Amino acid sequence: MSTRIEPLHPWSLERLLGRIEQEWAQEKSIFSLAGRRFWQADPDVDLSAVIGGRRVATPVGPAAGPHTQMAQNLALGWLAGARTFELKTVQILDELDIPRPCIDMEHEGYNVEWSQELKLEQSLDEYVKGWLLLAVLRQWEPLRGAIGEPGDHAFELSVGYDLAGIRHERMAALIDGLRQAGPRLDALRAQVGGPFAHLRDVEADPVIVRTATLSTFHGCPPDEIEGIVEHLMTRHGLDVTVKLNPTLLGQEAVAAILHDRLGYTDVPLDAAAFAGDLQWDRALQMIDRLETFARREGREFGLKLTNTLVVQNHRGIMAGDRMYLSGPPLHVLAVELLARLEAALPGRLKLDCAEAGIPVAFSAGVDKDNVADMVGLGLLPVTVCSDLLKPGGYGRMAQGLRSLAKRMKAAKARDLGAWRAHADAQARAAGSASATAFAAARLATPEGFERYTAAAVHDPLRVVDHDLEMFDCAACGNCVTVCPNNAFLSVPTGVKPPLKSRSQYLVLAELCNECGNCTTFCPERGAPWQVKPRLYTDAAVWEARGREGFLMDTNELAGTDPDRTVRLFVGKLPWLR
């Protein structure tokens, strides 16, 4: 039997900090985000909300994905103006063998990892070493001129997929090792040294989760929902969030909306999800049980919309029969399915400006140019994933936060409560009978709906003819910045013959999981991942992969091609030795 090669190897919180001291130092950016681009508040709005039993200073973050997974991942969406995150989704199934590549996001977005690429134990580990690091970060004065007074943010499990999993006791360890989180913080926090060592006991709250999001996905049925979500509660005293699916709209509308209004006329449905997944009617009476269970037990429960669609594999880029929908036909998508829970809920749904009620949480098709408007509905937090992958990553978040607060400034709208009412008093002007029908009813316009359609989101590609080399390249930096893991560096080293291009770019070979994003919006012909200087820190790890690329050491720099170019970069690089 073969030995499995682990697709993830984070690193030590010592290491990320040392980074970014030096980082910071040299370059004034963090995790290859400039500073310039971190999200700082604005003191003529306010944009906290109370979220997970905690008030946060923003009401956005990144979904659970590629993006909630490892340490570094999470303080780049913390920089970026993130102030609640739902962390990548877990289930008891940890060593799957996802297909790579696994993301297309060349228009409308695919992809085929549905949960953590790590043991249970390592993302329990990556959950902490978040928490804490943010916590450091929060306190660290260098970053205080960039990020002004952050405020709270908060942290969100999120589970699948069937009940035996989550009732099993690893799954146990991991969510009470979030709910008391004490020894765990306190043995981090010796490596929390260097200029970070008066921070070393910086304050750090031991209960790091106070709700959890339930992944409906694959078929899981109602009754199997209904369980795990009374588990959670009264086993683990979670909050507990169930997020629905889009098929709940059923087959016909959702080809009516996807094939006929928004033109994806070449993605074929899947018939077997609809047929698997929870229907309406019983969704219905699902969510009356679980609102009075959760009452009964003092708890709260929510609804999250939505997961992404379930599709037939029609591209041939990522290996399978199926593949996950995302991005902005999931968005109409799931906009008009919330419309359609408020009709059948009336005054149940904690949305526009009541004040009471289920909360509902979105997450569907989220980009920085419309998150201002989600948030008006007062869906409560906005995540976001697809956007995040795109050219600019993680920096697109703090766009569309400055957007938000633009926007609310030319209301007049001082808090979220002002911005929501501002909201409804638009659509109720405009003779809707409340800002979630009254976005619904645009999205069917054809002003409303045309900057989500296929031939919106098909625009071609930046190409270059040419064929990427291991240095020199067009130097765009698209691989830095859609790469979810942090796993690319640019490095400024001159124009020193016979090299070309003033910025070379490295792979932090640990952090790089070949999910295939770089390869998308690189515009030369190659995979960035493959081609361009493979750097491991981790010698046991360069073994595993058969000594590919190069091996970091503080004494010699080792690998299949250890010449005096390589050299110069990593010389620039201080951290990594």
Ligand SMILES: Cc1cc2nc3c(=O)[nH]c(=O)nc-3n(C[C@H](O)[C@H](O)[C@H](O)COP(=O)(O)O)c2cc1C
Second form
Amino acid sequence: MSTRIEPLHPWSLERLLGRIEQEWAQEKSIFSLAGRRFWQADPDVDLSAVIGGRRVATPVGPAAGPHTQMAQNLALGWLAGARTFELKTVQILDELDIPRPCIDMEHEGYNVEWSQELKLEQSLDEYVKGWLLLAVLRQWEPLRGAIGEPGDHAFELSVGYDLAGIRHERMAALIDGLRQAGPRLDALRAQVGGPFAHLRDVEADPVIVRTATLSTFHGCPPDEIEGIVEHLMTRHGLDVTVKLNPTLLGQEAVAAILHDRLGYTDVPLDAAAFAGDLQWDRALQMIDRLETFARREGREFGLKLTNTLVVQNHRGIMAGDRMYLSGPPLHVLAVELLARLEAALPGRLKLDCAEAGIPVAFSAGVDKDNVADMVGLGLLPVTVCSDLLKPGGYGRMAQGLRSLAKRMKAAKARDLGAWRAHADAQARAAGSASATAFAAARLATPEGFERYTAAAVHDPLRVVDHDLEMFDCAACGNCVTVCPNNAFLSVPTGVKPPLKSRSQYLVLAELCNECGNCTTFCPERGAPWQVKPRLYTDAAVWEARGREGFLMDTNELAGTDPDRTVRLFVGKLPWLR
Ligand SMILES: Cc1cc2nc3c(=O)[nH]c(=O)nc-3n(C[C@H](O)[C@H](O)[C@H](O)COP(=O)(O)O)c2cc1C
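Condition change, the form predicted alone to the form predicted together with this ligand:
Let's see the whole complex now, leading with the same chain.
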């Protein structure tokens, strides 16, 4: 019998909906994201785009990673304006032991994550649950004033890493389950009750995914990429995007940008990663063949730039010899790769103002200040990971969308076609052959790359000279917003001394995978996920974890150290019981 304790224990749809209803009524927030930070469509600009044959209301969403693993994460992205979601990569190995911490976002980003941390069957449940949850929220009248008309959204499957794994019957069952989700959705509808009962039969497309991205990371054999794409197209009827790695630029070009141009001189490259990954000439041949294959099959073949860059672990914050770089420096690398591909495949990529060609998606150091530019290049979708792990969290996506809408309005561009035409006209006026070439050229100038340099990114974080305690702290709220899983709650203190802080913080232990991101951004000394009161809703999980923390049962708090103060706060959160 396995004694493995699963890192994550997702909540039921019923529990999530119960929380949404009460939190919205009491706090005007959902999963701790304040209503004023939701994205509300701007009636003066049309941000919709067609991705994989589906029209979605915005071209932006979370990249595969910690923001797309569980249902509440998907809801948070959606509230912040995401309308396209690259689901957390699934693969056949679903009992991985990921070292902790696994995320280091202090400056440029690093992580040592792999694929989903749930069992495959749980991932299927989460994706179906998230799909139904969004369908319900979309029609839920109390939200109307905060989100307006949300429009359509799409989920995109992400798979790894080799052909045998992807052909495995358990992987096939997951993909089939998402392609024909009717029975699963119907079974879940029983949990849509209480104030949501009238939405129990809400319309939800049983074909949850029409597109898949193949992650060619983690040793995905280059000579299996084509076989995997063909398998996904023919066996599962999916349109397929190949997510490329920045190693495709070659070690010399990467070193020139990362070390010489951007000043990340302390980041040692990993020669083996460059040698083992897909090589440039082979990639171009592969693109030729897959484009032809897809056309013959009546499917769409696309590219995505890029996954993270494997580097040697020089920081010693996470375990292991290697780690994966993301964020600002990756942005410059990925735009350079994009420009090289455009030059090598003239007229064949659906970039800039092109109406046809191989679609290109993007995920590399996108943030609120550059998302509009990336959308202007015709990249679809534009996805974000590292930036959402910084203070402000999911709300940062809504900021990016507001900036896109504002800039479109200033340019009198009413839709994304007009926005791309505007970017193209600007590039040509500056003497560039295309908006993409212009973007890459700009990132080669000091004023263009300055904000992506180590000097700009290595600002020290705020530090408070104090050991973190269970109650009271600087009350900055960072632990709440940087947690991709919504595993932190902030409760207004509202009680008399001895408590001093205006808010107290509680950990929903079943949703915390100990990634360490809260520790990075906590100004005090200590790990909030360990130090703050850890609450459990499931007695079995609490038992398995040696009865640590506090168990919420019907109305009493059990625990190794039941604490009056915790009880007081939990009393303010009736949905927890
Ligand atoms: C913590 C973390 C986990 C990630 N997990 C995955 C994954 O499961 N599958 C995948 O294809 N990419 C994964 N990525 C890569 C992202 O999807 C994205 O391509 C990359 O981080 C670059 O975007 P960014 O600079 O906005 O983070 C992960 C990235 C991070 C930071």
